[in-house]
Amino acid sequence: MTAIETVTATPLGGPSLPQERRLVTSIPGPRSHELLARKAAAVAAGVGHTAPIEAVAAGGGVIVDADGNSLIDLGSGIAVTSLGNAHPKVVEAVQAQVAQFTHTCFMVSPYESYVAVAEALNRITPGDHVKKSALFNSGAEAVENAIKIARKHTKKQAVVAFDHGYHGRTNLTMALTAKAMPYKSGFGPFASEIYRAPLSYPYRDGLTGPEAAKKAISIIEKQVGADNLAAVIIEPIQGEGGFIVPADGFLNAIVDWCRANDVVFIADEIQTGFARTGAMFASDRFGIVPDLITTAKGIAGGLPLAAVTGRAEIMDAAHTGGLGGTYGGNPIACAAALAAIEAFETEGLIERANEVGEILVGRLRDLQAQDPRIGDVRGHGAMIAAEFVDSTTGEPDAALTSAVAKACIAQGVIVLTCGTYGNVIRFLPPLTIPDALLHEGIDVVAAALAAA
């Protein structure tokens, strides 16, 4: 029997899976406890897992496993599955595409879904100004290509990032990402000319946007120079930093400082990106526009791409040829992308995304009325984040933090923990999960630290 057949008989996927919590076995179980075995002896240890499962199915707000039992999905596959897993417009798409061809490569053949995706992605990011896409396989690569097309428009060489930032696991990538462990520890020597300025955390730094901001502005200043700077990167809401929410006006003002310098302002909105925060992109939300905007989980309803979309101008920098990759925008992925979309802007997504995180942050600023331990609750749409202290010191807490998430597993609610201390857990559920199974989520999260 295979591990998909283990399966009671329900949908093999899809949104048509029953959307319930099911324990059947402890977590994990005997089958899961065998392919977590393999996977000890044929995958490299570096290659961790946060829910010790093996997923056989998936849709609307749960995940299914080899031994039946069910889970609650609150992480999305860290925000990639916003659709739900297995949309049945995606997964229409993507067999349409398997059936007619699988690759080309768009650099030898190029096929109209590239374009089409390309034309979709420069219509719905922000700002009204004529726009150009390039499309990759991963946040990081589009972080990479994002850098090279701004070091070639301005003919400058140090890039910004900030403080808390995540931009991916590459060399380049982890030179502007900021936590040590995992991502960068022992990898080293990383790229040159990479420089970090402090970022608006309003719930340990206390000041306004435009103080904030003012204050990376100088050190930028002082430590690199405008005259030598081609780019500053950031995520309008940070992801692995720990969902920090900048305050209102810093934003609008690193913007405004860029146009006066010459310096391309680039938005990494791979994980805020496509409904997640209640807009299309959290720039929306903040008002400001980017030169550059980095893309990718969400973009595809589960498949690999990722895009850099901007000002025409800037795009056209790179020479014939300095753009590219064997599989960038591979015709499954973007018929996946096109589909999906579709899903966004027809379905309602955008507006279900602000309702679950009306439920989110309900919720669970109850729960910090009735527990110290709970710092802060912050973030956008179906992008929220419950920050764990010391109720005494007000001092991250990771220990609590990984003791509630592991709880949450355990009994079948599977939770996602970030933040550079290691003390928050980031709520990102499909938006398509029903309000009843989010609230079930969110009462074993409770019971957990109740119990912590």
Ligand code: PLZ
Given for the second form:
Amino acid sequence: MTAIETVTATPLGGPSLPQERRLVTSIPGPRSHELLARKAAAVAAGVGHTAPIEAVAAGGGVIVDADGNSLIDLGSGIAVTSLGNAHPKVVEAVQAQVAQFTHTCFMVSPYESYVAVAEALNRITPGDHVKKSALFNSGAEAVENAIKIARKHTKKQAVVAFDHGYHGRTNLTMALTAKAMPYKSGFGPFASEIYRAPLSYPYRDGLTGPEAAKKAISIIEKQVGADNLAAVIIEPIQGEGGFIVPADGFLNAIVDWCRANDVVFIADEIQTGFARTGAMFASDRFGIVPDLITTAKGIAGGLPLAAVTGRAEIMDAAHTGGLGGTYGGNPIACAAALAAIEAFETEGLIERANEVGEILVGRLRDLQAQDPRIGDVRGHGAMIAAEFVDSTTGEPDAALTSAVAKACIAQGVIVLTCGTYGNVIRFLPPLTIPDALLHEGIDVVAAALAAA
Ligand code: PLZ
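Next block, the form predicted together with the ligand, ref. the form predicted on its own:
Full complex below, order starting with the chain above.
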């Protein structure tokens, strides 16, 4: 294919897409520019975007735009396409299912793939107790249902979430989410009976895990009371909140307290799940066994699917007909999930996540050694972040972070920011990204930081 054909013909996605960064126009190029003008006119202003491009194909570690630019993808569509976009097994499974049937509604006419996804989740999630699952469409919907189930099981109402936590954009999950802008501001009133506890944030609180847990538990006991508390929900490593890894022992102490007090411990593994952190689930890394676990994102290779999985006696607390939804566990999404889970289990992706993490941490720590504006480098597996600070005061530097991220995208490297203070760049590459491309992506980040 000549360079000109590359620009005019839309390439197929998947791993055979050339694994290269290639800029043939400035970003956005003319075609992308056109789409963004149509977006501004047709799509509600509240729906933002990070990279100003029109995506037309993606695979391995790249996203190709309508102008023929090939960008390095260090975000995986927010931790979704961990298998690499358009993974061949997922594509095949979806094509076969779409020709068979697209929908019956599982609550009307059940089908096998939903049950098989539930069986797979019951098997691969942490703990060897008897488990059951229920399937939904989005992460927020899974979180909503986990709370419904925990309340019905415990016959209690209060829920504790943590500082910096993110659980979604629906009414209940907005209440659980910590950050006002952009997630909550002006969208209240929020659901009641939601309380917030302090998190372990080793870089900023200087506490050990057990000390931070003691502080959180004391606040929970004094301000809520175990007798009123249905559930504690926490991301084992916080995603949107800044890739905060709690100090060792923090999560374990919270789980122990929940178990001693008839409180359901819910791990929100929507961002951390499916090999991302170098284990199938982040809970495995911390040696905790949640009562309920919410999953989504990486579960189905990019198809919309989410789940709640947990102890059978808790999952069965809801009466028949109490859980569900028209599309929950859609057959196309279930077919994709079965293919994706098989790929996670058989293609060495957990090991690969750790290799990707070693490269990222090694390179970022080298940069940090020369540049005090990188205050912290943290994460597990292929879920790694750098926190940017003012080198004299140590205060969060959101302006620097946003300038670096924008410069990276202009140079053809898609990076995402996060953090309560907007001062974290997070790295969530597809696990199939070739080493050379990952190094090139980090080179671009380093150059953007040096120039900022
Ligand atoms: N819980 C831990 O990370 C989604 C949100 C991006 P949905 N995170 C990305 C944005 O700006 O909307 C997320 C998460 C955790 C829940 C959710 C919600 O998952 O599938 O977006 O509803």
